[in-house]
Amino acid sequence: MKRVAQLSIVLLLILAVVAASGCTSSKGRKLVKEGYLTIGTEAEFAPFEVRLGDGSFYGFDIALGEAIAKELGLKVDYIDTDFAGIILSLNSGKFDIAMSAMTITEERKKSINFSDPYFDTGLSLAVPANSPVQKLDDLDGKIIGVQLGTTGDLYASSLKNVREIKRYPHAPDAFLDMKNGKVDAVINDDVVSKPIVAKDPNSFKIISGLLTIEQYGIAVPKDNEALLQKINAALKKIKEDGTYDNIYDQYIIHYSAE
């Protein structure tokens, strides 16, 4: 009887260890920083993510990330990183998730998992205010500015007969070069281009109509299925209780580029 009791205790201990380590199995991994949801973002893509003068982060994705972390019982820590390398940094364990106005694409799905979509968007074409360009065909022989590694980059690369595609680490850099006459047009996410154009309507305009229809998702490493499920559950809750609508109203509807 004593031996049976000892075996039972050992079995219970083994089961307890297995249960406790479930979050670090092949379906999950430990958080980068205990007690925190560490989020990678490229903080030069207003109104989604911006680095303010005091070093703090601001924007739609920032507020949404904070709401998700709160639902998970965690604090939040943001890491500013270039968008072109954000998936590589995510998979190398630099942060737990990437939340940076990232369009869900089949190509990206090969290396990461995406949460349920959380924002509908699309690409648009911005040109100088005095530009004669009215449609895509007018871009023949023109220089197009895009942000490196984005769907805008991919779209511009598919165009025929353009003179050159200039790739920038940050979207505002492309607009600055367009203002200075070095770029003839910028292909970028419409919701990001609009406040830039609204702030300087004498320099820029957007050609009417979206070039694409896209959706943003939160990037999660493929070996962290447990976190993916928690992120989706938190997103669902945030949308149901009105938190998402409040964030959208503040950072999208009433966002000011000033």
Contents of the next structure:
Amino acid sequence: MKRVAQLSIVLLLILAVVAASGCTSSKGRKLVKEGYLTIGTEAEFAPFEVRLGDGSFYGFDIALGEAIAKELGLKVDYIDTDFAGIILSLNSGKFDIAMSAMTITEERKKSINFSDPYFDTGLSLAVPANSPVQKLDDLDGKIIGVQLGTTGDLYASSLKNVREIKRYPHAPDAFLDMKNGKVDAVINDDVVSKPIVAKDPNSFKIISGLLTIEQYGIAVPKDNEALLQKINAALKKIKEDGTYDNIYDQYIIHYSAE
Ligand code: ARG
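Okay, that is the form predicted alone; can I get the form predicted together with ligand ARG now?
First the chain shown before, then all remaining chains and molecules of the complex.
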């Protein structure tokens, strides 16, 4: 009996070692740059990610990414990338994770994993200040501007009677064209459109009421389960210890309902 017990302890130990090594070899991936958490982002999306005059990265996602890297004992490095190709670039190993105000969708989940949600928002409709548009139906026959490959693009693409959808590489370009009269409405993340409209209320307004409810997540390659777990643990800690709230207060302006 004693023998059997000893043997099973040895077997258990062997199993534990095999399981542990399996975690690092088959479920992990090497960091793109040792000592760094390399993060891909499309940095023309204030207040989440923008480039300052000196080229440095700034915004909610940037600060959150730094806080996460710190929890992981890593420095942080940002790579500015196309939003439409961000999942492909992530999966091809250009960066370790993507943080780009990315909405968690079932479709995207087929090719990447998402962290736990870290931000709630949704799409809204922005129109010129003097526009007669009041609701979705009023978009019939109109030209809609969106950022290419975004949930705004998907939403606009599902509308039946619009005249044309203009897809821009960067969201602010859609607003610029709306200001120049080339676009009748922009469908974009509300938390991003609000500050653009607030800065230029003579040109734009937002139709109140969200078109969708969305949550942002951090994208991690499917073969890096180990990193996904570390990121979720870091996010949890950051939410609990007040770091998340500080970042929120620093970057997100609360606009009272119109
Ligand atoms: N939340 C939207 C989406 O996931 C838009 C994100 C665009 N992000 C950016 N950094 N440009 O499709």
